[in-house]
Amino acid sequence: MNGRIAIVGGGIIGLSVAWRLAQSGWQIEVFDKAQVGQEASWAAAGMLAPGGEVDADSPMAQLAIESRQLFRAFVDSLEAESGVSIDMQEAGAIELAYSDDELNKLQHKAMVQSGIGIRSRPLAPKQIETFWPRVRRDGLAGARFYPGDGVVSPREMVTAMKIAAKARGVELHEGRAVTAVHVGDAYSDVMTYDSDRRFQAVVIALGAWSSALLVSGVPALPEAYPVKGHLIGYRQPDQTCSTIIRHGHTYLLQRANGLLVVGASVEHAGFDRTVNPETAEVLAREAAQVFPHLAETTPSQVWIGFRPGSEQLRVGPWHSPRLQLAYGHYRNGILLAPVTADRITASINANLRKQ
C-alpha cells in the first residue's frame, strides 16, 4: 500500500482534502465519475460568509468562523504551488433591510452573532446610497455592513487545485467511478468497473451522491441528498456589486472579470438536472428589487448546481480510522474546504501509519 489513500470524488473537498494530504506526505488517488470539479464546486458562486449564513451557535457555526480565517493563506499556498491566480475579494458583505421589521430582524441577529465573534456595524441610508448607489432607496431603512465576509471563484479553485495536486504527485482518475469500498481492519479495498485496489485509507467527498456508494465492512453512511438551486448571471460593463449584497434569501456578488451572479433557488427535486426558466424569473425580479437597472437587461447565463444536503456535516472517521467522510457541506462547500482539508488530514496523520 505504500501509504496510499484514495479520495472517491474530486469537487472541491475532495481536491482540498487530496493536495493536504499530499502535503503531508501521502501517496494519493482520486476517483471521479467525470471531470473533477464540475459538479456542486463548478455552480458554486463562492461566498466565504459566516455573517450571511450563520444565525447561531453550533459547531457548523464554529467550523465556518475557523474556516474563513484560514482561507487568505489557503488561496496564498494554491496559488504559489500552482502559478495561477484565484480572484478572491474580502471587501466584505452588505445585508439590506427594506422595512422596519427586516432591520430589527437584522439587528437581533448581529447580537446573537456577536456572541460568537462575527462582527458587524449598522449602516444608514445615506451611507448605502453613497457607496452602494446602484442599490433601490425606494423603502431602504438601514442594513448592517459585515466585513470579515468575502468571495473567491471556486472554478479558478478548481483549475489551481488540480495543477498544485498533480504537482505533488496526486493520481487524478477522471471519468473512473468507484462502484464500491470495503473496509478492513489494515485496509481499504476501492472497486471500479474494472479493477479492485487496495489503501491504507479512503475518504469520502462525494457531495450529494456520497450515502449512495455502496460501503461494507462498516454500518451504513449517513444519508445525503441533493439540494437543487438555480444561479443566473449578469455581464455588467463596470463594478456594479462592489461586495456581497443580501436581501432575504437573495444574494448578489459579483466577479473580477464582470459577472455578476445572483442566487439562489433551493429546491427538493432529486437530481433533476432541467433549467427552468420561470425559477430564472423569479431570482431576475428579486435581483431587480436590489438593482432596479437589471430590471431593464436579461440574465446571460442560467445554470443550476446540486448542494451536499446531510442531517449533519460529516468530517472525519466513520467507525474506523481507514473510512473518513467529508461530506454534508449544503450550502458552504467551498467556505468549509480548508478547515475540512486539514481535519481529515490530522486524523489520518494521527491514526495511520505511511507505510
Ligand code: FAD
The other form holds:
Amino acid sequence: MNGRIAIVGGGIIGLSVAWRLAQSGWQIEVFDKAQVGQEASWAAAGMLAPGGEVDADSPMAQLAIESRQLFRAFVDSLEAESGVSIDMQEAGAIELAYSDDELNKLQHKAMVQSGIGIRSRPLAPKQIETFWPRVRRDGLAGARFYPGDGVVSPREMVTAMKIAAKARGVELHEGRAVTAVHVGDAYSDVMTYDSDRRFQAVVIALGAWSSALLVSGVPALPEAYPVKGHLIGYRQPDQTCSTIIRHGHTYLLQRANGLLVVGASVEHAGFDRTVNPETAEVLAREAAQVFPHLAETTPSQVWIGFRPGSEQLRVGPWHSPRLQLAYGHYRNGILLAPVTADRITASINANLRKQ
Ligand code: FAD
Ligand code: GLY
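Please supply the corresponding structure for the form predicted together with this ligand (the preceding block corresponds to the form predicted alone).
Below, the chain from earlier opens the complete complex, with every other chain and molecule after it.
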C-alpha cells in the first residue's frame, strides 16, 4: 500500500484534501466518475462569506470563520504551486434593508454574529448612495457592511488545484466511478467497475452523492442529499459590483472577467439537471430590485448545481481512521475547503503511519 490514500470524489473538497495530503508525503489517488471539479464546485458563486451566510453559532460556523482566515494563504500557495492566477477579491459585502423590519433583522443578526467574532457595521442610505451608486434607493432603510467577506473564482481554484495536485504526484482517475468501499482493520478497498484496489485509508468527498456509495465494514454513512441552485450571469462593465451585495435570499457579485453573478434558488428537486427559464426569470427580477439598470438587460448565462446537503457537516474519521468523511458542506464548500483539507490531513497524520 506504500502510504497510499484514495480520495473518492474530485470536487474542490476532494482535490484540496488530495493536495494537502500529497504535501504531507502521502501517495494520493483521486477517483471521479467524470472530469474533476465539474459539479457543485463548478457551479458555485464562490462567496467567502461568514458575514452573509452565518446566522447562528454552530460547528460549521466556527469552521467557516477559521477557513476564511486560512483562505488568502491557501490561494497564494495554490497560485505559487500551479502557476495559475486566481481571482480572489477581499472587498467585503453589504446586506441591504428596504424596511424597518429588514433593518431590525440585520441588527439582530449582527448582535448574534458579534458574539462569535464576525464583524459588521451599519451603513446609512446616504453612504450606500455614495459608494454603491447603482443600488436602488427607493425605500432603502439602511444596510450592514461585512468587511471580512470576499469572493473567489471556484473554477479557477479547481483548475489550479488540478495542476498543483498533479505536480505533487497525485494520480487523477477521471471517468472512473467508485462503486463500493470496504473498510478493514488494516486497509480499505476501493472498487470500480473493473478494479478492486487496496489503500491505507479512503476519504469520501462525493458532495451530494456521498451517501449513495456502498460502504461496508462500518455503520451506514450519514445521509447526503442534493439542494439544487440556479444562478444567472450578466456581462457588465468592470466595477459594476465591487463588493458582494445581498438582499433577502438574493446575492450579486462580479468576477474580475466582468461576469456579474446573481444567485440563487434553493430547490429540493433531487438530481434534476433541468435549467428552468422561469427560475432564471425570478432571479433576474430579484437582481433588478437591487440594480434597476439590470431590468434592461438579459442574462447571458444560466446554470445549476447541487449543493451537498446533510444534517451536519462531516469532516473526520467515521468509526475508523481508515475511512474519513469530507462532505455536507452545503452552501459553503468553497469557503470550507482549506479547513477541511487541514482537518483530514491532521487526522490521517495523527492516526496512520505510512507503510
Ligand atoms: P462536488 O463539487 O459536487 O464534487 C463531488 C464530486 O464527486 C464530483 O466531481 C462528482 O463527479 C464526483 N462523484 C460523484 N459520484 C461519484 C462516484 N460514485 N465515484 C467517483 N466520483 C463521484 N460555496 C461557497 O463556499 N460559496 C458560495 O458562494 C457557494 N455558492 C454556491 C451556489 C450554488 C448554486 C451551489 C449549487 C453551491 C454553492 N456553494 C458555495 C457550495 C459549494 O459549491 C459546495 O459546498 C462545494 O462545491 C462542495 O464541493 P464537493 O467537492 O464536496 O462536491
Ligand atoms: N452560498 C451561496 C449558495 O449556496 O447559494
